[in-house]
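Consider the single chain below, provided in structure tokens and representing the form predicted alone.
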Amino acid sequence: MKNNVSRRNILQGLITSTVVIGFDTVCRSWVNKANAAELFVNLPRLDGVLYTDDATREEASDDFGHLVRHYPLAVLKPGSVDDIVKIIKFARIYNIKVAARGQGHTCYGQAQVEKGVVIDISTLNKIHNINTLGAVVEAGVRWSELLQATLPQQLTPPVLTDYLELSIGGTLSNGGIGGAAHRYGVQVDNVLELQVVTGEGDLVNCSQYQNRDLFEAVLAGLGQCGIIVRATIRLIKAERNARVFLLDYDDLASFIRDQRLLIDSERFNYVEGQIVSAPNGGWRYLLEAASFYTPPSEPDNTSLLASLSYTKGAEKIEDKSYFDFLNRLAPTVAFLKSINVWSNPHPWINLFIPATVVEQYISEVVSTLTLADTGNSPVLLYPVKTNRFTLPLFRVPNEQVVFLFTILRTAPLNDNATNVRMLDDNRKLFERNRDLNGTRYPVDAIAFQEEDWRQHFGRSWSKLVNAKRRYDPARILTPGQGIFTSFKNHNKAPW
């Protein structure tokens, strides 16, 4: 074990307190922060480092949302998969909660854990193999890194999120949606195999053909049954260029109709859309689509735009490299970081709206929505086809087409009243969509209780409960999601 977990450093890094953190099943006594130092001294030797200093713990207590904070006792930066096996087995003995953290890009403490251990998965960042069948990568690899490694071989993951600096393990725990989802599903639908450390500390390989119940419980499983440590990602042929079309709409109905036409015909490789502020107030709509190609072949603009009802003469058409198109948010993110806006609170909301009610729902929302409600941030709206989704825990409405609706809210610094107002608005928008049989993409900032989770998972709730019982019976994994935390003891557990 590295010197950061020496007895002296642990004693300095932990604040003496009488707060109970877990139950020592060996000594049959409750462990508090005062004697937690002795607890961690008993941890087996690690290849990486277990940090207990205030600065590292402080960083792990926050996320991109900057809305909630849960302070861990320690942060593990693993040097190997075996470190994760050891820390989970150790945590089970002492009844310590554990959460894996990739890039910390969730908005409401999903990867945080109070008085437990955060596993910083970013140190597991090796790309082991790339071939025409797939890429074998560790969970801490970012999608930008994988893409840069596959493109020299003219290969690409089928679906990429708009922001590429997310960890592969993180998005696979949630779903991973992007503009190519109408063709290929979400990122979890393009996983061939996983290596997972379960809540019992077992290292297990799983796929559709091996340990399938674990495979389906981990992909989009919100970290409840295991920690992804390695994945084999399906790859497809990569084109060299992207022709990007930005089409303006004043009319919501036409915008929705054309988006549905495009995903039905699959004439574009990528389809997304935004709700943007109009120059004279109110809102208009922007359809963003891209056709991928390799010269000398080129897209036929006339065919691609046939039958669409956008505002003629206002369209913008631009050619970019494939990588530059997919990484187009990088300059914006760099700018936001340079002016410190990236560090503002982000009470995001992400909903899946049934196509049959999307026009009604969005009309109601934009009738009162203001730029102050969004914090001058993007609002996304685009359709996907649900028959492309294959994993039971990735929850979408029971319709053939659903729309992802996202308000990427930014709140001012040190303005708790605005945070509360935005979070309250998120809950109201969620409930309205829920009453229309819509669902949520749970990387955002909406307070959920047990009944919300039961409703969210629907007929898959029992599958998750059974998987939790089998793979994490002590319920130590990912408490920040709040799915099973209402069960205070085994007698109240759903099993």
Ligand SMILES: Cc1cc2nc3c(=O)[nH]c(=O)nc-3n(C[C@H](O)[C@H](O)[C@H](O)COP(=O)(O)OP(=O)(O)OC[C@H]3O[C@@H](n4cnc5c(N)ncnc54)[C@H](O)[C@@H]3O)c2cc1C
Second form
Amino acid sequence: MKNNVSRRNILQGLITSTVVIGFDTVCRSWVNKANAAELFVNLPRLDGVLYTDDATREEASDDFGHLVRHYPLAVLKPGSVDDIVKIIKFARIYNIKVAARGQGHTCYGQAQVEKGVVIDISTLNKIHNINTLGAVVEAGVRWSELLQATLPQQLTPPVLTDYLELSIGGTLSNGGIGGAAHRYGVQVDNVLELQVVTGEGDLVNCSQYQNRDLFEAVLAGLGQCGIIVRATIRLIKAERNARVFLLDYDDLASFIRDQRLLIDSERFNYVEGQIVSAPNGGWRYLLEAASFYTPPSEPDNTSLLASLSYTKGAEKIEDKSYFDFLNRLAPTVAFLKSINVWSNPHPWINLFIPATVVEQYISEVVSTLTLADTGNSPVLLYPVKTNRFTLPLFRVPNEQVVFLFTILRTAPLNDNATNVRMLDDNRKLFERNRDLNGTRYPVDAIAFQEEDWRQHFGRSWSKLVNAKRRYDPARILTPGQGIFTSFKNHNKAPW
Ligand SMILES: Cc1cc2nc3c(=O)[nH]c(=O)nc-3n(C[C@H](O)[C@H](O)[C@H](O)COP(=O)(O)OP(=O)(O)OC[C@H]3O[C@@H](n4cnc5c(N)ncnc54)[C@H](O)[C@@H]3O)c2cc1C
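Write the structure block of the form predicted in complex with the ligand for the protein whose form predicted alone appears above.
Full assembly next; the chain just shown is listed first.
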């Protein structure tokens, strides 16, 4: 830290009076140009900007869930990796909490930090290199941007999430699951190398071969041990088109059986599924599968659909470009934004259910589930194979096949009672699944205490604790997950 920076240098490059230039260690508040005369500790000179204006802080205090709010004192829009190193070293000294924020698309404050600093990684958005081995990208790059850059070279990341406007750093902190995960694992299983800033402010390269304990603590590590600033993502050959099959089922048992058959045989490139409302009430099931191809070769529909027991005649088969298929949520999102529903609260729940109990569990859930419970939003159910998962902190049930089950609930605006009811339902559904040895995919909105986290990480808990001790001993990183600092204590932080 440069405490002796000249005043002229400190003020260079400042944009507004709300730009922070120091931290008052007595009052424990940020010092901006307007109150610069007061006692403060100089911030090191930054390439980017640290903001304290209300609008920027307000934005960083919210997320896609719109369910909880924690107001940061400042938001860093880094101009370089060096800025992150400097801010974390500074925060470490003064015990200021820090959280990275990618696109803020988690639902329950995971990227928020009360009275700390949010690092808005979206300004680190360069794609440095793409070749057949992999893509070297900054963590703020969105998957849609990476895909658009790799496709001209007929390359693609092996696994993409359903929505592509998520940051690479954000999904790598969680897992990153999609319809190709039954073949390739989750996105974290397809990372060759990372560059990370630890909670000590050290910039470290890590991979399976170098600093492996950090690599394994950061991938799916919920931001606890380091901030990902750069990643090398494995790439595979991309086909040009996708033939998409939507198959209808009245019956849960047949739907599950066919989904399992498809992932076991790997006859499709992509397998997902939804629980959808039946026209006369109740629920039916929609299997979504895609086969990727490049003309003149074409998928053979007959062998792809052989021995499946969907409702014959109700299937829909459509050809799309590979990109349009992967980006298929974009028109829906544009529509939801146009009718202002995209900004409603989203008390989502995301669980992994063991295959041996999935039929029992889902039957129980749908026997009482109503459209009012989902807010007319999608409910996903699809299987993945756990032997594709290589990272210890990506937690799934201990079975060969597990099902991702998510209710992507939308609540009405200004209706706290519904938010509370949905959150309460989430907790009950989580507990029922936990009692059946299921796990949670923690991008959602479920009230979690430290004891829940201990149980969630299971045999990986000590690994995470040891890594936290080593890489973030002051526990400044990512308090919004509530793993090492519960929200209760977090809110009572002294500054
Ligand atoms: C419409 C929609 C569709 C989705 N579809 C899928 C899907 O198909 N599959 C799936 O797996 N998930 C899906 N998600 C969930 C999504 O993967 C997570 O919410 C993901 O974290 C979002 O990325 P983000 O950039 O918004 O992260 P944020 O919400 O900004 O951050 C998430 C967490 O990661 C931390 N973090 C962010 N960046 C970094 C970094 N660079 N280094 C370290 N920690 C960091 C944050 O502090 C926070 O704790 C979806 C979410 C939405 C809203």
